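In structure tokens, one chain follows: the form predicted on its own.
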Amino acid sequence: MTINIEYETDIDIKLDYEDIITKVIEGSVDYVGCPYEAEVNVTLTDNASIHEINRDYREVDRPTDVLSFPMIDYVTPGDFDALQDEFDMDPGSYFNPDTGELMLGDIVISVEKVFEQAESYGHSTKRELAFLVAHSMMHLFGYDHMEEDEAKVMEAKQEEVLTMLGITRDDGECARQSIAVSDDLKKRLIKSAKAVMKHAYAPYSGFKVGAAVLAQSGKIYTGCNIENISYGATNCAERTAIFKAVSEGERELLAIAIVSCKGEITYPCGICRQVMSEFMSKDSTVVLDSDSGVKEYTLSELLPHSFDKF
């Protein structure tokens, strides 16, 4: 994926800009489940500037905090399938065809109404920067908010964004908190690990296990289980998932969910338990899939007297 960030203001936001931009685009784009690798330009700017531009392309005569300039038409926001077929007709129409990458747009901010709306709002510039390019982000996708529906549904997906970051209104960057995961991401997490569950390795049970865990960045890893002659070679799916995750990186690990080629309630292993309390916390979602329906635990249900470390 390529961010092209321009900083174009001799104000200093005196934030880590670059990183935190960076993780909320690709935080953005993980959670609308966007398939193709993508582009986005961000300027960070002034209000003159920024005024500037909003006079000439809104004909609005004020600075503003942020523009979002989309650059696909889509016909359902955040529906990415129609975009194929404009890809065949026409590779350069949404592609960049020196890169290939979907060209999701530019996002232009004024560094002075961060500050400005930080102070307002009562919470941290970093929060404010973060907020900005995720609105701006689902504006890119295709939402807006002309109407009061619409609004809803874009706040609640820019929001639910900036939650899986955690980076909340008292600038959550806190460890291992309790953040609620929405039913569309357990659908997404159920959707994953059942896709991935028919890359299992179970010549020997015959008992394929597919589980999907959502990282504080945003994104869904996902794993099968992978069986031994010897047996005890053995790595089950959750761990599989967990250890991809840990070695992109991620530290942190929200929720989980687990699914089976039996069609019933798959318990995790005691060393799966422990693991993902190495990794999780214990109000974290456990999300277990069967024909007959979800069953949903907090890991400390699962495992109330974990090794903890000390």
Contents of the next structure:
Amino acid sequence: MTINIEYETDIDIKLDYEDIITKVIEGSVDYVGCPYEAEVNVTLTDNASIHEINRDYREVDRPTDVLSFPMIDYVTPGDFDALQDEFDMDPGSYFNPDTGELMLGDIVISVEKVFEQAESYGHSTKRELAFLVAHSMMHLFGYDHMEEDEAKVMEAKQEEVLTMLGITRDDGECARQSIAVSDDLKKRLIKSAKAVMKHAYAPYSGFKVGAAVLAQSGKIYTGCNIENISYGATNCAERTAIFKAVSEGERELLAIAIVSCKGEITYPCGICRQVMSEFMSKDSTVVLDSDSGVKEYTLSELLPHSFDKF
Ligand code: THU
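Please give the corresponding structure for the form predicted in complex with ligand THU, as opposed to the form predicted on its own shown earlier.
First the chain shown before, then all remaining chains and molecules of the complex.
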């Protein structure tokens, strides 16, 4: 994914804005499940410049906090499948010919408004910047807030992205915290775990397992069990998924889903529970799927009195 960020004002935002913008954009792209590598352009500017852009492009003669310029005309917001035919017919209009990435559009943000609005809402400038980026990303995915119903959908989505990233209103800095993982996300985790189970390497037990973890960044990592002729060198699906996430730089995992080929609830083994407790908080979510329904536990229910600090 390519994120081009231009800083075009003398006003210092006093934040690691590149990191915040990158995390929110990547989190949003993962959240909607965009199937393509994508490109987004972001310009940080001041009230005078955003006022000009607002006047020139929207005929609104005042400064604003954020302007969004989506490149894609969605049939249904966030639905890329429905656009497949249009993409195939005219790829040049949608994909950057140099990189092959889907051009989602442009975001312009006024740094002055970030300061003004953070102060009036009583939250951090980090939260305000992240909020504006998440909001704008939803516009780049075709969501809008003209009607009350669509506004509710859009607000819920942008808030969910921010919650996933741990950028909440009362704490600009993210810490290990319990986060309510939505039912939608749990379903996505189960679906991902089922999909990866197909790759299980289980010639000795014939017992195929799939797992999917949701990381703090909003990304989902999957893993299957990988057996070994020595038996002891076998790696469980849960640890495969967790190790993939950690080796990509993740340190906080919010939830895990586990499925097996028997269609019955598969409880994670003791070693996997211990590994989970290294990267998941006590009240993080463990979702176990079966043919007869889903069971849900917190990690501390599955691993009470765990070994903690030494
Ligand atoms: N297995 C997992 O992948 N996860 C669990 O939580 C329990 C067991 C795998 C390991 C082995 O390949 C097979 O299931 C039979 O024990």
